[in-house]
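Presented as structure tokens, the chain that follows is alone, the form predicted on its own.
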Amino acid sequence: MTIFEPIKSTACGCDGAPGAPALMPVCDAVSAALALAAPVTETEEVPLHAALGRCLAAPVLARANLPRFDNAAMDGYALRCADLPGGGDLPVIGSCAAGDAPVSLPPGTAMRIYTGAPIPRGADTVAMQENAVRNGDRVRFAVPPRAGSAIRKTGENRQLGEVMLSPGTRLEAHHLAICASAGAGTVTVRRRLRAALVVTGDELAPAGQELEDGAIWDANSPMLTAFCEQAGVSLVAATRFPDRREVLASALSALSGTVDLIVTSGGVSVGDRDHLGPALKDLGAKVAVCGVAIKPGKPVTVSRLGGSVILSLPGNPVAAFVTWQVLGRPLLDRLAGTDAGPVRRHVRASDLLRHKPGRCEYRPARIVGYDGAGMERIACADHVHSADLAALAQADGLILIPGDCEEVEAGDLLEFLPL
């Protein structure tokens, strides 16, 4: 069996890349922007069933032991070893079943038990259906049954008191049924995150609109609202502006503070027609990156005015995307109160790959198939345009091709960012 360390950090292989002197790297962009992030600090008691997606501000713990009681493995016969010294029957007395209350075994008996159900007291074994022969009141066993099998002991799995889930996870299906099973009918979780989107381009309308000139159907929009509701984000505003400096300093500032992250999308760039970097220059904002050696996607931002954190995405949809994937999901994470970040993994490439060396790439890829130890092996486009979305329509994750490498050959790992 190969085994691979987990991968902790992105190998960006930006450091020194020729081309890319005053860009910074991809992990060091991701630690900067976390930097900036706080997590939310007001938290609010939900019902299970309103708590999907939140995140843990409370420990989460058993009110009782589990479980509770001593029961039943599985179908059998709850007896006692030593009733069976060598071999020979038993009467059975009766059954019982989950849901019952606890009994008494008389000696020398057997009696009829079911998965779940409490252990009679005095029994100290359950000898399995399958080696039980039954005849009327009588049961013997093909094979005699050891003391202490099938039988699940108060407390083996939990102990009262005993932390279930600790502050940070974020809640999932599997987790809700964690919580249920401990007797939490209520959790502790953090507020949801407050969102506030800001697009910007003249040329922009919305898509099913008859379109005029010049102009272009807002991608970006749409995918940048589903990508906040998947997380859980409350989105409080999502507007498009003009292409104006003052326009857009106006509505940072207003919505500086009331919400815990602005996401904007276009203008992040340094031509005449961009104005998200003066606009931030005239607020005063903290910026902490501002260009990543990461293809497609260099001139994203991420700034900090008053209490929110403003990550500024580029125009081009497929540079929005991937930029919202490396660096908004683990924003979103910290802010929400969980550093989990997406889990990434080593696949093979199928084909032979090319690559500019100096930034970085993140290249949808699709999952392929297998090769012959069982590793993921994935295929991608040999160039991807960032304004052409189609390459994402069967793309199962990023590959990531380091800055300094020029050519991926068939077989090589890569690392691989699930979607």
Given for the second form:
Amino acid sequence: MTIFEPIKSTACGCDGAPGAPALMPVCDAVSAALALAAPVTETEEVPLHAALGRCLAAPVLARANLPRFDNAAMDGYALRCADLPGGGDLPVIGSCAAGDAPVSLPPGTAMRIYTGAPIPRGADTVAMQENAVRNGDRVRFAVPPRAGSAIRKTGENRQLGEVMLSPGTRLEAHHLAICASAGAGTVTVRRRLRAALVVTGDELAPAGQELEDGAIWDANSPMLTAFCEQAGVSLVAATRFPDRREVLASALSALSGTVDLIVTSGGVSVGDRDHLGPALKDLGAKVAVCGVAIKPGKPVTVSRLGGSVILSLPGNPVAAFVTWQVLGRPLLDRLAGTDAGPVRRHVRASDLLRHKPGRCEYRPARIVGYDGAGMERIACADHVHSADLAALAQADGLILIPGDCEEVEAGDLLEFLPL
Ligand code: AMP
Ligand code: MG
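The form predicted on its own done, now the form predicted in complex with adenosine monophosphate (AMP):
Shown next: the complete complex, the earlier chain at its head.
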């Protein structure tokens, strides 16, 4: 087995790149964005069936010893081991199954027992049925049972009051099972995040609609809506706005304070037709990130206005996708109060990859197999245009090509951000 060093931070290499533009390195941008966002503080108690994806705000404690009582770990015969010093047989005086109340076992007898049944008082061993030969109402053991075997002891998994789950856990299906097994029918979670979507672009029309000359279909609204849905965020508004500075400023001003996160799309570059930056300026938003050494997605901007964090993504859909993965996901985690953090791992390039040094690049990549050590091998296009959404169709994740890197050779290790 090969063990790799954990990936501690995004090794984007932008800061060291010769001739790198004066843009913020990705790792600094993530830190600056996170510093703008504080976890929501309000909590609520919800039943387990409503808790999937929510972020735990208080520990879940075991409401009983787990298991609650000594019980059989397998089907067999409950007995006193001392009654069978060197093998032999015992009379079978009854049976007990899961759900039965515990009974007593007289000395010199055995009881048929099934997995999960309480161990009869007096018994100290469950002899597995595979080693038992049943003959009428007697049972003989080919292999003498070992004292104490096949018994799940009271509290051996967790003791009453022990912590089962800690605050910060994002509740998934298995966590809900853990809560239920510990007797917690409700959990205390942070309130759901509220977000609003502000999509800019005079050229945009909803998919499905006939297009006027010069128009294109809006790809970012459904994508960003889905990202919010996946994260369990309540999207309170999702609106397309014209490319007008004062319209954007008034929309952002009206939303600020009503939601935790405003995600904007488009208009964040530095052209005359990009009105988002000027609108943020008009409003006096506190801008923490404005221009990142990332490809695609350089103009991505993160700011705060009143009680809302504003994540401004570029309009090019691949750029919006990438910057959401790199900045949006950690921001949501921070606001939600989860300690999950992005999952990243190492993969190997299967072919030579070229890259223009300067910005670090997140390129859609597909897992195509494994190397001799079992590491994933990835393939990706030689060049991905930030408007070419089709490049994402087959992607399993994004590889990070560091900013100072000119070429990645086949077999080189790369950082991989799975989708
Ligand atoms: P912008 O960031 O507004 O300068 O837009 C950059 C490019 O992305 C332009 O070609 C836009 O037409 C395109 N674009 C902007 N928003 C969207 C969107 N929501 N869906 C698809 N393409 C978009
Ligand atoms: Mg635009």
